[in-house]
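Here's a solo chain for you in structure tokens, the form predicted on its own.
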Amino acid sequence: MLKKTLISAIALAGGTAAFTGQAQAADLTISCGAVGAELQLCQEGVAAWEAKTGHEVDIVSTPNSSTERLSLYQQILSAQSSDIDVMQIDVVWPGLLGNHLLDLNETLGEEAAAGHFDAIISNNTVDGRLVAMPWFTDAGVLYYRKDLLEKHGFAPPETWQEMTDIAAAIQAAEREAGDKMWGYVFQGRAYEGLTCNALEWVASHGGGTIVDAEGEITIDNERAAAALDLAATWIGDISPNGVLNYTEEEARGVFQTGNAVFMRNWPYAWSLAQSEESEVAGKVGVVKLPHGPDGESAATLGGWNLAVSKYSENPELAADLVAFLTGEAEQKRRAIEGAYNPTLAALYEDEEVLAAVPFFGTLYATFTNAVARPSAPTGDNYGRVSNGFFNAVHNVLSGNQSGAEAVSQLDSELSRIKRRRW
């Protein structure tokens, strides 16, 4: 049966040689994330496939930081290593990794993608090759304490300024009562998660998407600068200074222990916040993210896919595992048990799914109209673009630069990258 193997961040520097051999005892290896219930759900899905087929699979737990995970994948694939057969890849990676991945249309047939959201299939198709199957989709949402907003006479906020004001008011009132309350927690570490958060701030202020669909750099504008300046006012006021090192799980930890009014996170946090172990079970609401003064709510498109390495020694078997895990039964189970958004449109009308996660129905438009990061127009340079963006944003949040200074400097940095062509 399945085993679990850990590839630590040390492998980034030490190569994959130490891992080679460990995987050989099993027929396949698959990398799974470990944010929230990810790893457990992956283990259960893989165990079901093992029971069905009689094959054995090693579970490879990779770094939670998507930035570190990408570096690990790039090292393994560049070495043409067969250490990982099936890789869980971010929605912005198909263009970066596609040359190293199997065409699943050839292996699974032309109907492999039937029923999945067209936009994600298009995203996962590189030069006519389907290099990954959609596993779950994502978009940022705003979690809030229903009980606290009701207690203090507030409705869920529609703008970022309203969220700021409500968070400050409730935080102050609750602290007077002795609670260790914060107004707002989010993903503020300098990593891909901050790119997602900050893109939502900028886009919802009408400040564009860093680089537009035609590849033109758009970040240096007043609305983008204003969005970053507003976010900087949160640090040390309604958000703890520690948020500058928060990823998804740190933010969830503060919110789920009852110490935050609002939280930006992905849908996966819903089932955990409602669990028996949660301090806020039954007290949580979910709405679309706020927007700027003249903008509209913007949620960054997230989500993860399953891909098969071209260097797999069992490519057809690996593709069969991918087809099983991304199929309707598994996606329904993961939606109900872990609040992971299906990529199959039919499941958003499934009564059992909607009973488990009601906001899948009320926020359906948010998930289907999410804002994409500029990975398509920037191609292989997306990693550098995102790194430049989240570092610039982190500088503003840390008080080292104003929004205007940061977007101007970022424009110059991206222009240098673009001169060598996206």
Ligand code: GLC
The other form holds:
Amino acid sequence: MLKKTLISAIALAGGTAAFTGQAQAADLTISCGAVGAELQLCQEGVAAWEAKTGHEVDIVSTPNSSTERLSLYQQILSAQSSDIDVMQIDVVWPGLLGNHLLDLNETLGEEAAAGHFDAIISNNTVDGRLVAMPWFTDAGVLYYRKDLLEKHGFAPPETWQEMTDIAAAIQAAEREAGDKMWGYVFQGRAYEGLTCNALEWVASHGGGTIVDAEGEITIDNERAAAALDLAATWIGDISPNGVLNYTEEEARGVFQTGNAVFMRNWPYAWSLAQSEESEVAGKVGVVKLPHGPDGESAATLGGWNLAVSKYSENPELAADLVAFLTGEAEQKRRAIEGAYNPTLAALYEDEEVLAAVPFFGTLYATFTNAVARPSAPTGDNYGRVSNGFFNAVHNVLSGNQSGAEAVSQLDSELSRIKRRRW
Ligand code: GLC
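Having seen the form predicted on its own, the form predicted together with this ligand:
Shown next: the complete complex, the earlier chain at its head.
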């Protein structure tokens, strides 16, 4: 049964979650994301486990914004509610939620994580406890319209400045022909996705990662400021003003209906852009993101894991579902059907996977060298650090502050949060 605590937590989180399972006495409840084809893929995977084991599972879909999902989970877990057994958790949350999650090495054995990328396993290990199994990894990539770049005589951009110039030129030419074209769409809403985009701008200008691996606050520097100032010039010029409220799906909507030259997004957008419903199927290329004048391309490391709540009444069964969904067969299916990056290195050599998503091969280094958000050094404070960062960036994009003012003010704010140590 779905109990009151969960329902009130969802109401508090803005009422955006929906129940898709039958609210009857199922054996387990899992919460899945619902971005793009995510929910459908989760339903299919769960159905396969149900058929194999004879158990019944309810599926709860959660808000698309990672920031909103986190507050929902924090409410459910701090109430010690047993309503959700298996939770899909973001790669930046193990430190924030780890105390409420089961050690999967205890339930699934010491070899549970064999074959998965080491960096994700160490990210998911909190105080020696494996609090989540890797499900898929993510890194930001640049989508572009192959047909339009070719038509107007451009190669994919290497630097942000080239991207800006090409976007402006193609946008102007296509609009003359009567199209409502935009140059660049990305995730500009004040939420976790903007932290990911802006970290890419800053890191690829050589401006660091907000807080470094030792916990030093590094954001107040000229390169970071310059990166944000360049991004601010995009708004209302090559990017619609509405981008200030875009998450992944709004950006994909504009690109997939043929109304943008470039898009920053995660790999999942590939399968949908190539699908029958897409206006741009067959016209899309994917390359690594551009870089600043003296920097190197940087892709923010994203990804999602499956964890079992400590308050589950069926922890062993829940862990079995997690092992099944994160296992090789499911990861392969999700890679082929949804372009979800496997966390098992071997699948990047699988011919069927590479045929479905060729850039899993060409951009392999982008995925394995992606830049982490500073969730490990800032621990419990990561949520506040990210909130401070995306609000500061949003201010610059909105024209309320210069890059230099924003990074200096953010430095003071982060110092107050940190005090002597994180
Ligand atoms: C993607 C990433 C996740 C990130 C989120 C931000 O879902 O996988 O790590 O936090 O986007 O919007």
